[in-house]
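A single chain, nothing else alongside it, follows as structure tokens in the form predicted alone.
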Amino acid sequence: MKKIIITGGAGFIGSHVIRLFVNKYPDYHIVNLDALTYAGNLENLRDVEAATNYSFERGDITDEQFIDGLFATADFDAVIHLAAESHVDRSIMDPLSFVKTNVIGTAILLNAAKKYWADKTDKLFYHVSTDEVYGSLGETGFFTEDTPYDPRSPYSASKASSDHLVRAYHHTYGLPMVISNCSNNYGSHQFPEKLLPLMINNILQSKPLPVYGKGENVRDWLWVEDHATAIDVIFHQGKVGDTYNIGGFNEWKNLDIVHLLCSIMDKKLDRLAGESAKLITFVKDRAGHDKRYAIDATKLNSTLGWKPSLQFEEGLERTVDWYLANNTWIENVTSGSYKKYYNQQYTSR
């Protein structure tokens, strides 16, 4: 039985990946690692937290005794490293969160997986990260593997440091490792302070909905469920020693997106076309807001076979019903109700 440790899995990627494998690889036991801070939430998996292949561990990635402890305790044959502080704005205001969970906590999980997996060539450190690191595209071109880090934000940086770690550890010791670098998730399950969970959360509440700019700022969006079995397709199929690219092939101006998602929630909640967009709030830039994002997702399609099945609409049509659907979910997570019920079932080692 093959023994993964996946860090960050209660949180929005980082639980549909272990939904996927849970449920697919029953052979194998998942270990979901996961300090259970404000966008941690194990009700997200609630669906899976019986299942006999899988078990949690409340844990700090920073935390260095507890993660010298978890690997000594546990014959890991992988990590698939997804925990991360990710949201921009709050990298603006507290930059060293971001250095002390992207950077450190990287180098910390590491360092154990070296210690412990000695010359061992059976094993993987999957780092999970970000199209961000490459900086911002003009109207033209594509990210590829290939592109130059150009990092704009200290959440990009501090991702940046983490991948260049990854491989300074794959070179230096010897260290099997994969990293994959994804554009804009979307799906069900994500934290409410993130574009389309915001504004769906806010057009419920005939909230203003805040767009930066004149927001024209475009984006490539990828469905949740699709990256995680780009990422089950990577860590089963990839190289050692590889990057690949996961892209949505779904290139997005943020207003039409709004726009869009309005027009939607309209119908869902029989309201008269063009209500909800009368919401939207133009809001001033956001600092050093990269102007474009774009993936080429390629290779990954013409060495590993992977390509998305959504199309942008029916994705953000799928979400919406979520949403909808799990209004009490997005209660929870905002008021941090459910933080009191499983801080009284785990505490930190």
Contents of the next structure:
Amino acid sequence: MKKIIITGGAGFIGSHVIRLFVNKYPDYHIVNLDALTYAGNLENLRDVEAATNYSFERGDITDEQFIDGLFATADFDAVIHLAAESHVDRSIMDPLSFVKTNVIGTAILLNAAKKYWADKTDKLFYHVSTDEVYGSLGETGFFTEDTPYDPRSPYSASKASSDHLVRAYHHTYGLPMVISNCSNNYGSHQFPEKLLPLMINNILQSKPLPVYGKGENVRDWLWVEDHATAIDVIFHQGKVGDTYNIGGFNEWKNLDIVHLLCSIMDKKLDRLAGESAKLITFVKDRAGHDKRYAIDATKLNSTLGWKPSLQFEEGLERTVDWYLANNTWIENVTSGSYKKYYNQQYTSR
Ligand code: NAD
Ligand code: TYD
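Just the form predicted alone so far, so send over the form predicted together with thymidine-5'-diphosphate (TYD).
Zooming out: every chain and molecule, the one shown earlier first.
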């Protein structure tokens, strides 16, 4: 039986990866290591928590003693590392917590893997990263695996640092690793600080929809379950030491995506066409706002045969359906520090 530790499994993408691995691989034991920050929520995993091949370990990746102890007692075959501070706006308000979790936390995990795996080559450290490490594109072009790193926000700089550390442990100590850099994800269980769930929540409450700047920035959107299947394929078939870009060739201007969302929500909520769009409010732009991201996923498509499964419009509708059916989830995750964050972020914008 393979023993795999997945970090950040109670978060948005991590919970989808855990669900996929627990259900698809009954002969793997999946350990979910998560600190349960504001972004982590065990409700995301209710449907798999009773599975005999799943267990949860609450802990912080920046706690060196705890991580060392965990690796000393469990003989892990692989790490899939997703735990991170993940929201750009929070990184602008509090960069040091991003350095702590994303850089130091990753280094602590790498050190434990290096120490307890020694020179064994049948292990794997899979580091989940973002396309934001490549910087910002102009009107044309795509990020490939060879695009030089040019991170511009504290979030992307901290993720770039962690990518560099993972590669450095491979080159210096021979640690078997693989990295993937994915575009913006959307789908169920995403915390309502990110664009789509924030807009869905505000439409439900008839609150203003804060579009940064003129809404002309472009993001490349991927269904979160397609990200999880890409991680599955790369984990099992990716070349050790290599990097894979993950994306669905699906670029949207922010304003267009918000309009599409408004029209879907008008229909679902039996509102008059155009009613939700009236809530759109242009607000002060994000500091250092990256203009455009677009992933070239040709390498992953052609070498490992992975393709996204879902058209964006269908995925967005499914996402809206999930949020409409899970109002209690929204209430629960926004009941803590969310109001304070929201006021700090949007009140005087
Ligand atoms: P998320 O914020 O929803 O979840 C992060 C999880 O990590 C939470 O469960 C949180 O409790 C946990 N965590 C945070 N700090 C921790 C610590 N110190 N110790 C242990 N656990 C900790 O994030 P997400 O959107 O699911 O992103 C997951 C990973 O994927 C991140 O590494 C992110 O950089 C990367 N990524 C995200 C996107 C995206 O669109 N969301 C795109 C590409 C890559
Ligand atoms: P976000 O979901 O934070 O992802 P990222 O910044 O990592 O790409 O934001 C997606 C885009 O939406 C980004 O260009 C910023 C913009 N945005 C808004 O216009 N308003 C908002 O309230 C938020 C959260 C984001």
